[in-house]
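Only one chain comes next, encoded as C-alpha cells, the form predicted on its own.
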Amino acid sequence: MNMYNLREYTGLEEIAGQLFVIRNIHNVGYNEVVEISEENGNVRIGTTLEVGEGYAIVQVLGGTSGLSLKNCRVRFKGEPLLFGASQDMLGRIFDGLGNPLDGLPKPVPEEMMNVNGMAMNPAARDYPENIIETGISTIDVMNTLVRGQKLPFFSGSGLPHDLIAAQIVRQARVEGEGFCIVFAGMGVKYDTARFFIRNFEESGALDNVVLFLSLADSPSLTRLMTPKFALTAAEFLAFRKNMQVLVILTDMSNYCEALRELSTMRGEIPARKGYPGYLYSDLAGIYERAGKIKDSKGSITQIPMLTMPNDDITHPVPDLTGYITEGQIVVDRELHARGIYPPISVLPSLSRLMKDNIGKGKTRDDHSELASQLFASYAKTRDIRAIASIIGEEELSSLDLVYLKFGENFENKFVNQSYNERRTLQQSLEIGWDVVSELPEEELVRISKDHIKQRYRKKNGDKNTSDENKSA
C-alpha cells in the first residue's frame, strides 16, 4: 500500500443533510480538502468542518444525495481548499465555488490561494485613507466611503438595495488607475442574477468586475463558500496586483441563514433567534479580510448588504455587523414609499472613517462643515415634522416653515437622484449648498464665517438675482 492510499477510507458512519461523519481515520486538519468518490466514479469535493481524535465531520459542497454509507470512498488531501487566482478573472462570471458560468474555460491560475484567507497581522495594517466616489450624494457627502473600510448597507425586503449595488458598481471611481470590483451574490434569485449580469454587460462595467453568483436553489454550503472565494480573488488583485478593490457582498442575511441551517444540521445549541453562538466570529472572519497593508499599494474595501427581517435593526445579523464594521448606510422604507431614490436615510447612517478623510487637503475645504450642517438642519426638520403632525402646520412659526421647506428640498434635490445619474463630489457639494442656502444665515451654526461669505452669500446672491429676473 503506497502513502497515497494511506489517506483513503471506505465507509461512512452517518449522513445528515449536507454533512457526513467518518470515524477510525488518522487525525486530519480543520478546513482540509476531502475527495468523496461514488460507486459510479463521480467525485465530489468537501472540507472538514469539525475534527477530533480519529474522526471528522465533512461538509460536501455538492450535497450528499446519492452517497452510500458502505461503499463511499473518502480521501483526505492534506491541504486547504485552494482557488486558482489570476488577473484574467476580471470580466468573468463564476458560481459560488469559483467555476465559470459564462461558458469560457477557467482562467489559467497565476497563484493557488487558500480560500480561508490570508493571515493579516494587525500590526501590519495601515489606517484606511482616500475616498472612493460612488456618484451618490448621500454617500459621498454625508457618509463617505474610504479605501480599506467596511461600510455595510442595512436594507429590508422589497427595498431597492440591488439597484443601489448595481449603481455603485457602474459609478464607483478612485483617483489614479488600478481600480476594480469583486461582486458576490449569495442566495440571489435567478431574475436578480440576470439583472446584475445584463446591467454590467450593457454598461460596460463587467470588464472591470469579477462576478460570483450563488443562486437561491444552490445548496446552503455554496452560499457559505461564495464570500470566501470572492474575497480570495480580491486579496490576489489587491495584494499581488496592487489594485484598489471594492468588494460588494449581497445578501449577508442569506449567508447567515445558511450558517444557521448548517448549525442545526450539526445539532448545536442555538443562541439568539436560532443563530449559532459563533455568528459574531464567523462574520468577523469575512469582514476583517478588508483593509490596507503597510508597504502595499493595494486595498480591499467592503460593502456588505443585508436585509433586516421586519426592518429590525436590533436583529442579530445587523446588530453584530454594526459591531464589526465602521458604520452603516440605512435604506429607508418611508422614503422609498414616497418615490425617492436612493431611499437612504442619512440620520441613522454613519461612516466612522469619514471625518479623517474629508476636508482640507482631502476633498474640499467646506466638505466637513457642509455635511455637519446638513445633518443638523435635517434633524431639526424631522423634529418640526413630528410637532406639526400633532398641532398642525398652521401653528408653526415662520422659521419652522422655512425648515419644512428645507427638508422638502433636501429630500427631493439632494437625496433624490436618478438611477442613471452619476454626480461628482463637486456636484454633490454644490447641490448641498443650494439646499442649505434656503435657511437664514444665522441658522448656519456649523459653518465658518469664511465659507458663509464665500459660498452661502454667493448662492443667495445668485438666487436673488434669479428671482429678480423672474419678476421682471
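Residue numbers count along the first chain shown, from 1. Rigid core: the largest C-alpha set superposing within 1.5 Å between the two forms. This one's a predicted model, so the numbers in the text were calculated from it and none came from an experiment. What changes on going to the form predicted in complex with the partner chain:
- Relative to the superposed rigid core, S68 undergoes a CA displacement of at least 2 Å between these two forms.
- Relative to the superposed core, E411 shifts its CA atom by less than 2 Å between these two forms.
- After superposing the rigid core, the C-alpha of E395 moves by 2 Å or more between these two forms.
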Contents of the next structure:
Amino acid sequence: MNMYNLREYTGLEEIAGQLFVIRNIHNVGYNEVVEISEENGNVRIGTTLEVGEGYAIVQVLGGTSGLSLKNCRVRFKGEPLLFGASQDMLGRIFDGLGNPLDGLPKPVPEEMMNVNGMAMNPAARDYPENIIETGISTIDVMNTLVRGQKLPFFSGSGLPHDLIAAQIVRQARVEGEGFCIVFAGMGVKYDTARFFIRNFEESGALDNVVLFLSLADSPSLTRLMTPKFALTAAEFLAFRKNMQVLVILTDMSNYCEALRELSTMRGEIPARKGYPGYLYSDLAGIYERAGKIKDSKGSITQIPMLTMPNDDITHPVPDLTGYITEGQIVVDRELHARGIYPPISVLPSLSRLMKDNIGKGKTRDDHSELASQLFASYAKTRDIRAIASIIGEEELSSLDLVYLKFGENFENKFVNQSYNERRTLQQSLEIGWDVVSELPEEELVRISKDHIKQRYRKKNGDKNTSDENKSA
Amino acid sequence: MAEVAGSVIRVNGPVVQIRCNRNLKMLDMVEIGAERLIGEIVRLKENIAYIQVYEDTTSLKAGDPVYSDDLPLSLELGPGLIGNIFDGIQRPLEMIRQQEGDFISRGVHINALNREKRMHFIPLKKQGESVQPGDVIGEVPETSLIKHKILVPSYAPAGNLISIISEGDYTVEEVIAEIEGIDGTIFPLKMYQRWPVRKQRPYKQRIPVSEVLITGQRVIDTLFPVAKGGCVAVPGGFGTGKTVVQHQLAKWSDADVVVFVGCGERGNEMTDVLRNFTRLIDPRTGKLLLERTVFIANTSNMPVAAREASIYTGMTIAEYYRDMGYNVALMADSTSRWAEALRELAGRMEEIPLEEGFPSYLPARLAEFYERSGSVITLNDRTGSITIIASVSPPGGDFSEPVTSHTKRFIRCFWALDRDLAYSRHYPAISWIESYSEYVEELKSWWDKYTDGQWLEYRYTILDLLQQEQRLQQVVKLIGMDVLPNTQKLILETCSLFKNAFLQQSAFDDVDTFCSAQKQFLMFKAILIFHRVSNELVKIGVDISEIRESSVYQEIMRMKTQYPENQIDKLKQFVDSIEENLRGLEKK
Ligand SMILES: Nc1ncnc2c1ncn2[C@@H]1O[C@H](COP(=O)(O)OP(=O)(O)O)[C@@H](O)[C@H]1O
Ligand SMILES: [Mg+2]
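Given the form predicted on its own above, I would also like to look at the protein as it appears in the form predicted in complex with the partner chain.
Every component of the complex follows; first up is the chain already shown.
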C-alpha cells in the first residue's frame, strides 16, 4: 500500500443503488480500491467505475444500505483490489472479498496479487494435453475433460449438477503432484455450499480446498469480485506453487445477473435481455484464466456451473459462456425425469480439447471412432423417436426398431451409472462397444473395418460384458 | 520523444477523454500517463478528444499527461512478419513474453520487426534506374517459401535511384537505397515501411476473380467453392465448427500467404494453431506451414480496443503481401467479436445505438472491410489477391441478428453451420441447404480442367437430390418410410451415402483432413454412378437393403480413408469398377 497516495474525504454527492458519486477529489485512479468507513467503525470496500476531473463514480461492493451522504469517510487507496495469496489459503474459507469466514486470522500473504489478473500471453500458453479421468462414461468417452480446460455445466434449476460436480471432484483426483480445489460460490444458498463442504470433508480433500463464498444473502456486487479472488488464488497455487488446480465456479448465472444489475444502475445501453454489451469480454476475463503455461508445471482447470433460465441454451449467459469455454456439459431435464443419472445430454455437450488428446498412444486407438459413432447413432435414434411419436412404432422399419433398442441401451447402460460408480476409461469404452453392437455392422460407418473386426460383438456373443464391467 | 498534447479529464473503461492543448488529428496515436499506454484518437469535439486505449486503463486518473507525435497509429511492414505472432496493434507477443513474462503487462513498447536481425537483401534495380511508388527494388528470402519483395512505399516520390546497396545482410533500419525525386528531394528507403493501420493500401485496378481457392475440404470445394479474391462468411453458433474450418483453410488452402487473425477468441486456439504450424508440412510445397503464415492474436481477455484494431492490422498486412503479387488468405475468427468491440467502444462514448446496441456505422464498417478483398493488378503490375474467410458468431445461433444479416449483404459465399449436424458430429457442419456460393459460374472453367467438364452438372444433380431428400424427410416424418416408392427410398439412401461418405470429413483424420481436387471429383463420381446404377436396379426389383449390404456400398462408404492421396490410381480403378460390381446384384 502506498501511504503517500492515501487520500481521505468526507461527504458524497449522490447515492444511487450500489453506486455513489463523490466530488472535489483529486488524483483518483480508475478501477482502484475505495474504503468507506462509517462512524460506527464499519468499513465497506468499493472500486472506482469512472473517474474524471474532481469526481469519481464508485461501486460499493458491500452494498449501500445504511450509508448516508454525510456519515462516512472515503479513502482512496491508490491501488487496484489486491489479494494476499499464500500456500496457507488451503483448507480455509473466505467470503466473496477474500476475508476469512472461518474465524481464523488472515493467512500471512506470500504475495499481494491484483485480483483483476492479467491476460496470459497467447505465446506463453501450453496446450492442455493430459486427460482427467472422471469415471463418468458420458464425459470420459464422449466429452473428455483435459487438465487446463474450462468446461462448464449448463444446467437448470432442480437438476443434479452439484451432485455431478461433486462426483467429478471426488473421482478425478489427478494422479500425483499437488492436486487442489478452489471453490467459488456466487449467490448460492448456504445448503449448496454446505453440500460441497461436506463432500470435500468426506473425501478427505478439505485440507486441499480453498473456498470463497458470497452466498445468496450477501450484497450482489460482491459476487462480481468472488470469481476474481478465487482465480487469483488459483493462479498463485498453479503458477507459483506448481499445483494442479480445479476451480469450481457456481453459479455463473448469479454473477451475470449482478453484472446486469450494475449495468442497469449505470444506465448503460443493453445488448440482449438487459445484459450489457460487454458481458462477453467480462466473462472472458474470468474463463480465460484457465490453462497451462509453458514454463510452469501447474494448471488451472475450470468447471463453471450455470443454470439456464427456462432451460434455454440460447439465453445470453449460456450462449456467451459456450462461445468462450472449451465446450460444455449439458444437463437434461428429460433424462433426469426418467431417473437417469447423470442426466447428461450428450448431443449438445462438447469437449473441444478432446480431439487431439484421445486415440492411439493417448487413450485407445478406437476411442474417437467409437465416440463419433455413438454420437451419430444416438442422433439418428432421436430422429427415429420423433418420427415414432407421430406415426407410431408399428410403422417403423425393422432397422428403425433396432435403433430404438440401441437408444434405450445407450441411455440405461452407458449414460446411466451410479453416483458412487467410478468407471475406468477401459470399462466405459467396453460398455460403449456393448451398446453400439446392438446395431448391425453395416450401420457403423464411422468405425473402420479393423476396429469392427477387433471389437464388434457378434450377435449372441459377449452379451454380458457390460454387466461384468459394472460390478467391477 | 512525443510532445505533451493534453491531459486526461475522464476515464471510463477503455475510453479516455482528454483536453487537448493543441490541434490533434483523428486516428493519431497518443501515449497516456507515466506508463505511456497506447491509444488512438477516435473522436474530436471542440478541445476534447476521445481516445480508445489499447491497454488496461486501471489507475489512470484525471490530470495524467497525454503525449502525441501527431502521427497515425501505424504498422511496420517489412521482412520478419511471416512466422510471427503479434497482438492487435502488432506488438510481437513472443518478444513481449521474453521481456515481460507469461502475462501481458502494460506499457510495453517493442518494435514489431526485430531491429538486430540481419536479412539477406538482393537488389533488383540498379543505381540510376527510375522508380515509381510500388516498384520492387529488391527482395529478401523471408522464408524458404516467401520471397519478400521490397516495395517503394506509395508515399515515396517517383524519381531516380541515386544509390542502392549491394547484395548482403542488413538490418531493417539500414538505408538500402535512395530516391531522388523530381524536385530534388532525397528519399531514403529501408527494408520496411510504416503504414497507418486503418488505411487501405493502393493498387492499380480490380480484376474479376477466376481461380478457385482450393481448400481440400470437399463440401466447400465441390459444392460451395470460394474464389481467390473472394469473400466468405462462416456463421454458426458455438461449437458448430467455425474455428476448425478456419484452421483447416489456414492449413490446407492453396494461398501463398495466410494471415490468421484470432479476434476476441480463445487463447488455447492460438496455441493450437501455433504448435501445429510449427510441425505440419504443406502438401503442395513440402515446407512448414509456418513459413507462409502471420498470426495476429487478440484473444477475448485482451483489451477490447486492440481487438477492434486487430482486424485492420491483419488486413493491412494481407494487403502488403498482396502488393508483392501473392494470393493471400485472411482468416478472421471472429468478426462478431470485432463488431462487439465496436459496440462496446461506441457505448462508452455514449453514441446512439441502432439495433441490439450496435452503432449505426456497423454496416459501413463491415462493407469497408469486405471491399478490401479482391483480385487486383498491383502498382507494380503483378496480380495479387486477398480472400477473406470470416467467421460470424451469432448470439443464440440466430442468423437474423445484425452482424450476420449485414455481413450477408457484403459477401458472396456463405457457409452456414448447422447445430443439428454438429450435434450428430457430422463435420464440417456446413449446411447444404442454407449455404451458397455466388462464385460457381466464375469458377466453372477452372473446375472443368479437373473434371472432364462435368463438375457443374454433377453439382446440380446432387444439390437437386439433396433438396428432394429434404422434402421426402418431411413426408417420412408424417407417414413413415414404407409408403415411399423404391426410387424415392433410393434418393434417401444416396443422400445418406453422400453425406456420410463424401460431405463428412474429419479434420483430425490423418488421411482425410485434406482431399485433393482429383480425389474429390473421383469420389463425387463414385456416388453419382452408384445412384444411377442403383436407380436402374431398384426399378427392376432389386431390394434397397440388398444394395446397402453389398460390399461396393460399404467400400464407397469408406473410400475417403481407404485411398490416401498417393493411391489416386487405385481409387480410379475402384470407381471404374463400381458399375459392374453393382450390376452383379441384378443377377441374383
Ligand atoms: N471438420 C471437423 N472435423 C472434426 N471435428 C470437428 C470439425 N469441425 C469441428 N469439429 C469439432 O467441433 C468442435 C468445435 O469446433 P469449433 O470450430 O471450435 O467451433 P466454433 O468455433 O464454431 O465454436 C471441435 O473442437 C471439434 O471437436
Ligand atoms: Mg471458434
